[in-house]
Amino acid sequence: MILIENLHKKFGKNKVLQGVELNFEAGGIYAILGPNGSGKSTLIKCILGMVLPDQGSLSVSGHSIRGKWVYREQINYLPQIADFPGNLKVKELLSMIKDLRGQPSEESELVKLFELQSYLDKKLSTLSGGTKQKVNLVLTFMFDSSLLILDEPTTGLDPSSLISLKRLIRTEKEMGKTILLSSHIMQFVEEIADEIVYLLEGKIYFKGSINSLKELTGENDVEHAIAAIATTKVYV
Amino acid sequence: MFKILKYSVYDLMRSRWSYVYLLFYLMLGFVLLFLNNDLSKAVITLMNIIVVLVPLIGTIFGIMYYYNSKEFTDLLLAQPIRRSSIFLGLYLGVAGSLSLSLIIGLGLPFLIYGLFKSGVIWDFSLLLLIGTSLSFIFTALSFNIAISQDNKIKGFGYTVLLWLFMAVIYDGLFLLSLIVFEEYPLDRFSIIATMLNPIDLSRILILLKLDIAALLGYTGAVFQKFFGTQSGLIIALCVLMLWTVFPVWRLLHRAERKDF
């Protein structure tokens, strides 16, 4: 589904990605982990074409994405920070994105699921962080695309919405979709991810299933196992 | 692109600023006509205001809108939309609604005062055409600064400097060089120097059209000879067009290569 070869990116002198090689097969939940500033968001934005790599190639569904934009029709992206034009109402934002994408969408179920009915006529600038994140989730899941990219989807969510989110992600996976997510909540990752990728200082330190990570490090707890790969270099 | 344009115009219509701008021009038009009580005199006064004020509002409004719609652009960049469509749509939205406010705000009072029955209809149309060009030019220039400068305060500073340079400092330097090099033939130099500043070019164009170029003395005669002809006018309008096309091209070029 996504093939990344020798990806380099630097911002000024700061080398954010240094020769990333990754292959995400279609169908599955992949979690990208790493401390703050390790390059997770940059990697995600490279796949979306928002950040342009200095070197290396990136292809989605077998086609190089350089200078392309049509491939984004098959991607739903949840940005890390839910920043929306503040003077729009929730309802207007939803219909605007629907109009811009021109694809069939299923938002009414999602609005009910996240209990947003009473917020539809409110302006986005008046919403709390958690509510904005729910709107963000509705925008992401309302289109039927084969690839979902979620940058820290759990931020600011209450427990019941978190349960709904997990259920949503699993349903999407059962439909054969590819889901790429980044998170700092290890419990969430352990529950949901099929495979994890560990990124540190712009390099891949580990890629594989959670069980193989535990075996490799000899730790039973994911948090400790993650901490262990950060100190002992294990390249894939 | 048209969808983006639609949403940016829609967004601007809801913001108070477009109405403030429109009201300002309405008031300006009525007050000038009331004070002068003569269409052709009002046109001359208006020219002096337009060549300075329209660029100022274009740059300030342009840069504010660009920085304010950061969330909107970020949202759009992840959607299946061409980057150039996003920025062209935003740009045309701002420049278009500024021009519309100008045309409606000044057009209405003049219409009510009997513009169509007077002889200044062409002068007035040229004034509006130039006002529109200046809106498009200076919005494009401010978008150029905004896309290259993520620091809002610096971006704002640069646009104000740009306006100050084009509207005030450039003229000073121009006059100074005319005095310093007065012993040399300066007609070609002054024509080229005028072309390099859209504000100057607009001012000269209107002065010539209003037949008051004699006020400019020798240089006026040079301009009259050059711009006064049909081809001179066309060249001048083409240069104004270039002043729009080149910054827009650079904006789109820059947008394609920027990391968001």
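Here, rigid core means the biggest group of C-alpha atoms that superpose within 1.5 Å across both forms. Predicted, not measured: the structure shown is a model, and the values here were computed from it. Numbering follows the first chain given and starts at 1. First, how it differs from the form predicted alone.
Taking the rigid core as fixed, one finds a CA shift for residue 214 smaller than 2 Å between the two forms.
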Second form
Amino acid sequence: MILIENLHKKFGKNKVLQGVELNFEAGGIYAILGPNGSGKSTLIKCILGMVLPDQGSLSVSGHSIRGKWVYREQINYLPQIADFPGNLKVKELLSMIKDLRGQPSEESELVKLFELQSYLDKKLSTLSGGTKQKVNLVLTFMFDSSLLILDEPTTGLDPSSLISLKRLIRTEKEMGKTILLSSHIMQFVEEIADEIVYLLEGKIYFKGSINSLKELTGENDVEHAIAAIATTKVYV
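Can I have the other form now, the form predicted alone, not the form predicted in complex with the partner chain?
Next up is only this chain, free of partner chains and other molecules.
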């Protein structure tokens, strides 16, 4: 699905990505983890075509994305901070995104799933952070795309909505879709991810299953296993 080879990117003298090699197969849930400044946001932006690498190649479904932007129509993206005009009503925002995307959408069931029916006529400026996040999740999942990129999707969610999100992600996986996500909530990562990619100082320090990560570090949970890698800075 996504093949990344020898990817390099620097901003000035700051080397953000250094020889990144990754392969994300279709039908998997991959958690991209790393501390602030590790390069994970730049990696995601390279996949989205928002940042051009200095060296290396990146292909989606066997096709190089360099200079070709049509592939982005098959990506659903949830940014960490989605800022829309506060004077828009929720239903107006949904309609606007549908018009801009120009693709069939299935938002009604998602509105029910996240219990947003009573908020459709409310302006975005009046919503709580958690409710805004649920609106953003509807916008992300309402189109049928083969690749989903979710940046901190659990932010502000109540327990019921978090359960709904996990079910939704698993359903998308069962449909053969590829999900890349970034999160600081290790319990969520441990419950939902098939594989973990850990970035540190622009390099891949680990890629593999959660069980293999635990075995290699000798830790019983993802949080301590990741901490072990970050502390020792040893490739595993």
